[in-house]
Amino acid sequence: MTNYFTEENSAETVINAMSDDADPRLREVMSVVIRKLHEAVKEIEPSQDEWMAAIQFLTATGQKCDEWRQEYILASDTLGVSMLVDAINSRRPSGATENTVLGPFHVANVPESPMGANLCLDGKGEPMFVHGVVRDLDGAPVEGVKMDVWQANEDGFYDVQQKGIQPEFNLRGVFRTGADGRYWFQAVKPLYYPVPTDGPVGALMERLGRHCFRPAHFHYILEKDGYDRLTTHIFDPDDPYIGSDAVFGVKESLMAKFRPIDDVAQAAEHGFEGRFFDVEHDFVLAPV
């Protein structure tokens, strides 16, 4: 029986029409997405200039795309789904580390280095010491952690966002943990930034009234065979906007004070010849 589309029967009818043969997986994902885009066109009753306005926002989105700009990654981001996607993918025991979005700066098969190198290139910032332990959720070391780490510099910029001024793998490194599980290296302090705002995501945010800052914050991936790969942050929890990540990738767990050190003896234990911030904070790491 053929079912004619009608405002009431919408959803359904539009449903029905996928094949018995499709994909079944396929066809659960876009029953659900059909079903909940009627539902909110039904409840919103856009005008046609309305809905033209969306489809343009849609066109501008994918014509921003190319190899270094994701602009549908951005608005995933900034809606909130990137971390309720990462939410619902990383469930893990109480105790173990939290997940947080990957970001989009991150990059592959970044120089290993020896434990305590400094990830700062260009003698560019002001230094700091970060360290701490991984362990399990038995709270025992956990040895041969790869560590892949990477920060903005002192003023919100990745390494591969100003290339020909900052160098190559400018504050990123890759460590792994000794028999004692601890980690430390040198780095500096990073500073808030802006998501990017020259774009269709950027200006539905300022019409939404939304600022576009991510507070201050270290990336880390932590792999290890037989661990659950972890994917994270570490905060700077005064930072002026903790409470408000234009991406909502703050956790609370997720903070380390940023501590200043103005002791010199200390200083010079580090390899630094003044003021430092010292940071510390532990990973655990849960099974597979």
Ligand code: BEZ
The other form holds:
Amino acid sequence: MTNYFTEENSAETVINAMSDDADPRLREVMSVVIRKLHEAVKEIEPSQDEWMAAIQFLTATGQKCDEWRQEYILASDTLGVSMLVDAINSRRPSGATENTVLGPFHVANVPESPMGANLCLDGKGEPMFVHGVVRDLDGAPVEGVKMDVWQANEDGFYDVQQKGIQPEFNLRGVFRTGADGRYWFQAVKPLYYPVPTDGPVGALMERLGRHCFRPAHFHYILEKDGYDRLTTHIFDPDDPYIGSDAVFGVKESLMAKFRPIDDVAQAAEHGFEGRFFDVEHDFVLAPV
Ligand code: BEZ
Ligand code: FE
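Following the display of the form predicted on its own, present the structure of the form predicted together with ligand BEZ.
Every component of the complex follows; first up is the chain already shown.
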């Protein structure tokens, strides 16, 4: 007997419309999505106007996307879904460095630099000496790790957001660890910055009374065969937004030590003229 659609049997009716021959994983995923969506609609009981507002939000989100802008990823980030998917896909043994969001500003194929290079190509910003050791779970240094680092400048912008203002590859570097697992480079003090707010996601955040800032951070990707690829950040624990990251990427274990150093002799050792920040953080890679 045909089961016609009713308010009560809505989800089952739609789920049963799928063919038994459909891809099993797709059936599984869509069954959950349909069940939860119908559950949400039953709880919310939207008016026709409210449902149309939801459709218009999704339409505007799609229309904002182009080669450079992915408004759906921003929606996923600001709703905490990117961090949840990341958490599910990067469960690691205790002691291993935790993952966090990749974000939209990674650039592939940045030229490799010798260890110790200065990421800052325009001389702007407060200097930092960033360093630490890459280890395995037993505490042994890991040699030959490819470390890809990128950061925003002192005004909170990545080079790709300021083409023609910042030099290409400003505040980006790719390094490889030696036998002692150590890494070190020069950089500048990053600033907190807003996620893009000129689209429907920004408008929604505003209506929800949410701010749009990410606390100051450095991005890292650490890769070596035999180890789980690590995509993470280190954060400035004193940042005003450290407790309220707009994309929920902060983890207690990813706080680095940002120590201001006023000592002229120490500054000279690194080629700095005056005060600088010493930033220390070790990374622990998990085996695959
Ligand atoms: C970032 O840290 O680069 C970022 C992450 C998520 C959304 C926007 C920016
Ligand atoms: Fe970032």
